[in-house]
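What follows is one chain in structure tokens, specifically the form predicted on its own.
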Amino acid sequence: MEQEIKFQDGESYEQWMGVWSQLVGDQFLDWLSPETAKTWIDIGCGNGTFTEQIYNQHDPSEIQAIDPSPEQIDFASRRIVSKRASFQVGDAMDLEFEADRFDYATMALVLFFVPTPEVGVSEMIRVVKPGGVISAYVWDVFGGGLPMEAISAQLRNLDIPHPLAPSAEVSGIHTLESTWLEAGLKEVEVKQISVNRTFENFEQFWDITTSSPSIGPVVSKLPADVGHQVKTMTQDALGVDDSQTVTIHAFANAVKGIV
């Protein structure tokens, strides 16, 4: 049975993916260039990292944030305490909001976790007003853009299976573009967003990155000698000793269009 990637710990997610999400989110919001005092829905909000960026940078009149994980919603709801922000458990393919409700609908690092991405996009379109904006960004899974690619590459070299997001194929920039165009959205644009994150040393990079729910459970269950081999191969591939800083390059593909 294929392992499922589950996000259930807002605290560890913050240390691991929250930092990456903020790095990409800043560039994404600059590119999106949204108006202030508008209504938003943040779908798959996780622990609220990106929701907080929207809230702080673009002063929404209302922001509804949903995620399938109660644990993540619990963490996120403590992040922003405001009558203008609301967090609730929800399903990206069946939004519990009326049609034409929002000015902006967005998914940050989420679309490739939606079982049927086209349904998720159609739901975003349904709840957004005519003239509103539908947007998303996802790590470029097959292009090598994932933040854990340095470790994933060694798992592949050793033929050790590890889970990918269930709809990983949607992460390619051309697939994102065609998904938006086929949904009937107008003025569709795509952009690749590149970011770097520096860790104090290899051990910090390894510890934080193996807390990822996609590779962490895989690495932790390996026999000790194999786990050590993966770690050594990763450090060799990065070309750093124990005392050097480690800078990791990652990139995401972004898309936007008008209803």
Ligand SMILES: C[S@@+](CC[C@H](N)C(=O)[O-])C[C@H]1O[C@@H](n2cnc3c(N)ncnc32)[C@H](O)[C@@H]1O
The other form holds:
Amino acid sequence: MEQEIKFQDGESYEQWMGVWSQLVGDQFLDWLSPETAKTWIDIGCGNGTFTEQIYNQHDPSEIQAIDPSPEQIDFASRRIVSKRASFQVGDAMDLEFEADRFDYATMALVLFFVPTPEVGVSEMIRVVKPGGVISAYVWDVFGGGLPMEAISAQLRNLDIPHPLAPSAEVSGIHTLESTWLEAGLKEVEVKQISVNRTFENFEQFWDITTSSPSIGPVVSKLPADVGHQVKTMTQDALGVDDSQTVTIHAFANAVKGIV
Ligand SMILES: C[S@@+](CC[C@H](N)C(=O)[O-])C[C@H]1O[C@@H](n2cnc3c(N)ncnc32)[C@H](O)[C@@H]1O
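Given the form predicted on its own, corresponding form predicted in complex with the ligand:
Up next: the whole complex, starting with the chain shown before.
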């Protein structure tokens, strides 16, 4: 599938994915258990949702956050206004920072968007000091961990193609582990992180989830009757009527290692 997933709207991202990201991010940061007053780079920071968690919970002495999307960077840089936080447009495959600059490099829900994940990892290693920590988490794409899996499953049932992150194969827990080990990182650990999010009703789940830049453009372009079919099939599969809350389970794989 050639269609590209583009992140261009910080506000709608917050409702759709930011809430999910923070649910995973809390558990991920507990597991990472970083020291306070350290230097960080948050790569693929998007609208700054995870950057804000690091900033609020781990009191970094400096946090540099980069993302290729100028719209997301604009949103993020209004989110945290501090001399200790800086946001700029950049690419994980070519970081514009000198070697050995940071204590922690991290990617939250990003590695599967990096065209060559190994290059992204080697760039993280380059900019982190010896003894520093490289970490990442990604939805378990092929294990069914994505928050939009309930809708994606019905698109697959109807043979309707929809885009996946370009490096989705890196999201398996064993692939993440071997990527970190092959990059020469030490004390590599992996963990699956599970989260639940409850929506007020099916309509709210549908509206928010179809604002995703992966399935959203596909669903909105379907002929009305097919779109209705996907929606009805999703609701039936979730087994909820219009008045019930909808709780969605999603899971991500996390990895960390020492330089
Ligand atoms: C799902 S969002 C995650 C954003 C944020 N880290 C979070 O936890 O909510 C994926 C982000 O990866 C960014 N991205 C895509 N390709 C990238 C690349 N080559 N280098 C850095 N970031 C990239 C996108 O622009 C997008 O903001």
